[in-house]
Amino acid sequence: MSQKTTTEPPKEKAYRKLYTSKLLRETMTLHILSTKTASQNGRLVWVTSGFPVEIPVAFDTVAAYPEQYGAIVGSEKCGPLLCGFAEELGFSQELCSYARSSIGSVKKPEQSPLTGLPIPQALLACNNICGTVLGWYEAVSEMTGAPVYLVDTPPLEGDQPPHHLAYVKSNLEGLITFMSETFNQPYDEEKLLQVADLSNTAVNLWTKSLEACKNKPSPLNCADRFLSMAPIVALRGTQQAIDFYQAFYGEVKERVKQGLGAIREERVRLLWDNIPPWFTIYNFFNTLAKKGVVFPADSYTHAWSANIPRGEALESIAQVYSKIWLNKGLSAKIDKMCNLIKDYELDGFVLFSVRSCKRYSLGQMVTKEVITRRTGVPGVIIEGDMVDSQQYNEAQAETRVDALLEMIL
């Protein structure tokens, strides 16, 4: 006699997957292929996050971002291996893991995801968000033979004085000369203005998507934004970025219209500060999603929402890229985070102290105290790294966030 069995329907996941995830994969796969072709054709540049990429794009070069490649290394859980290759060359474990994994991948591309980034013809760095980039790119230059150009943006306190703006603009003029000589191509200001317009269109769509998270429930969670920011970084100034964000914003609007949140049951709304731990990004945020925790805002993805105002091209670009808030000191960062907590009606915040990124993590103990005093919401600091999983204790991080949730619920 057979025993009757019942099959229970599968449980719904705590988070909702974006339909545009497929388009994101396709868009970024095509970009990766384009970097390989550009390298073969002598038209590839590596650029740092925060670099005025509109200028090299106007010179018909393709940009690759080693930091973005670092995120791939982290998500593939290859961070300790590639960082180890750089450490074998004598680079300290205290050095940024983006830099170490990048240098390691150049040393041993055959053991690196995607066989590393293609060899560049130029290395373009800007120190508005990171002071490590020049030494990092000089190391890569020694290994590849590609020349380096640095756009120097001295730190700002308050308004930008005229001499500061003139200095940064002169750096951009030098960049144009460098690009013209390196790629044997004249400067076309009209082309640069067209690229800036494309950049602004994509940035506006991205910004609207971020601001939609003020809704309750939030249509996007932190992991959604961290992954979907890839085109606004790598493809800014191109039609491909616009095409993706038109579809992306369309899906975000539809979620808002239907009252669908990024997670199934939104109970707590938190702010995230810093780069994420790429090697556990899904596990970290989805584990919290099961507890009803969503992150409608973060300090990182909002940094990519600045427009280039119409006007004299180089002066406008100099203004925008000088005023990235990491170049404006700790008070600007605290102001930004307090405003996000207020505007997005958040219940608390998580500061991720990233061992590799000293500049981003500087002052977080003070930041935590000041934000709580000004907003009245509690926060917590967790520690780790964005690429090197050896520097992260998952159980410790979960325990600290659980303690925060006990204060809120």
Given for the second form:
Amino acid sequence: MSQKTTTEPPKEKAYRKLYTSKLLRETMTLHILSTKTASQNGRLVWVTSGFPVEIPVAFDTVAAYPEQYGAIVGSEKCGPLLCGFAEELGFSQELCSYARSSIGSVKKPEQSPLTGLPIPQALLACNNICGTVLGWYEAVSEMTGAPVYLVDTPPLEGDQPPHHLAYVKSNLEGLITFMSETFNQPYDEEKLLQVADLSNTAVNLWTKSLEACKNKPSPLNCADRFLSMAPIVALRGTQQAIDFYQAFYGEVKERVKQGLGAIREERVRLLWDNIPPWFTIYNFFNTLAKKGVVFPADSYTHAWSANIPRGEALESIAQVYSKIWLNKGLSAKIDKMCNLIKDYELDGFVLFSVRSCKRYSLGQMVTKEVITRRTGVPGVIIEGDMVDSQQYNEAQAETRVDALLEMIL
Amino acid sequence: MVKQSNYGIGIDVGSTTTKAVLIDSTGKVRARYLLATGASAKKSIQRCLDELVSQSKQDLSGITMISTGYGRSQANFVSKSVTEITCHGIGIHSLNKEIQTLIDVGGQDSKVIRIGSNGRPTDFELNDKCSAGTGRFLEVMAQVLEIPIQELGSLALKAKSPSVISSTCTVFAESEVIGRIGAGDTPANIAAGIHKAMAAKIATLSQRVGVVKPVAVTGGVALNPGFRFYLAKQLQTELWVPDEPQYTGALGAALLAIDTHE
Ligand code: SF4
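The structure above corresponds to the form predicted alone; please give the structure of the form predicted together with the partner chain next.
Full complex below, order starting with the chain above.
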């Protein structure tokens, strides 16, 4: 006869926490502290996520990422408040919520998480992700007095023609002059090549970690990747990024070796497209984890996986940063997503239509049709935003994803 | 009362109405009920269940129940919740196996579903963000015209030359209708224009999924002859409508309940 126990064993969570998340927190906290010191020392730059950050790093400046700050604002659930500050200044609700929350935090740092990003000495924008960044940085420039430099990368379809490469390279030469003058330091090509090497090492470790998700069960879920990508965005070109990704990839390999998945019971494997809704990231992915749904791949975190080829430094950088997906048009993105579905053996896909980010979300209806036609797997579009939670309705998103699961299971 | 374990109940908790269906294991409907969801979904669910008991004279305890619709999680005593997408697919397939595309227009949402071979959806589009293309659009317009909503559709069929209502947005269309009244258009012509605008909106939603024939229409708005006429014209196809189109989702849920039970 079985004996009745009085204490129930603790219920196992549907997902497994990464032990390197502690190191991640430490790495990013140190980075935030270093941006504060850099600002005080007159060596802080703000950069956009697709900016060739190796150049400012080679000039011994520290880079802060307003988009990453936007993710913090979203996670802290104060998006509507900070966006509201920017709207009070006359910015439209249609403007990207990363831009709105960033402008809002510059206006009222005392009411913003971490009292906002430290004041920069230069604002470095690259429009390979979107055109919004220029207007956004100009607005911040008006408020802080920091000058803006734009690296202009005209959209690219297919291979890069020589005149395109030459044009982007000339923009980088302009950047070198701008950095030398602003920070009173000469350009050192050898140093830039060293930084590029460090960047490549971290990118390789990151890419290997992502590719390990081809395993079944997948060692990482969407939220794991979205959080652990912080150093590849903010610390590319530094030893700190390499140190973190060595430990991170180590944990990923260990999980694969032991057959441990990111979630306890993997039943359905899906692809995620776009930035996540930061304000509900855990809730969203962990609720699905309880239903056995894992996302071994997404179109977003794979964006930081290009290596800077050895050669003439500026030319190599011009090549890599012109060719990021967002700058290459819809068909390149669709091809990439179809390949991810095949390579990672996924059963379906979720396209998150982000109200803020027209550049990333445009064309999702056609994308959905084409992906299903090519791969045979079903998908859904859910609507919302990454920071502005007022644009997201949980029940509507849930109905769509549940209907997708009912089609698959 | 006789207790039946081989029965199934489907409850469709929609934003406007709650529907419940009791079926036996052959799929025959034994009882059904519909009422306005109102402020409390829980209360309307209970009312529906009470009605099923009194109509069927069955003890419902122990019968498998599945809930669906936007308020499906409110019915916390059911064995399972299934989305309205799947339930409508299963429901329409049981009524007519030929149907390839289902257009469901409810009080506050509309959906288009491609039906797979076993009734399971293979693709869908949902409009639950905007009242354009839903029953609510017609209600607002009927109020402006001061005509009971039940008469709006048949009035539209009497039109000689439908008014042009170019906007499918409820707010903009409302001011257009007021403008048409001011310009002296007849109520019938205006009613026709309203249904044409509504049909255009639904057709756009349908095109996203692809309109494969034969096409069925369900939901409360399917009872409106004016809407059926203009939608058929817009999609250039005949439309099949079940006898009681509002119950399709609840029926699908009840059929799934029988499956679960078996
Ligand atoms: S619009 Fe999109 S790409 Fe541009 S900054 Fe905002 S989120 Fe990034």
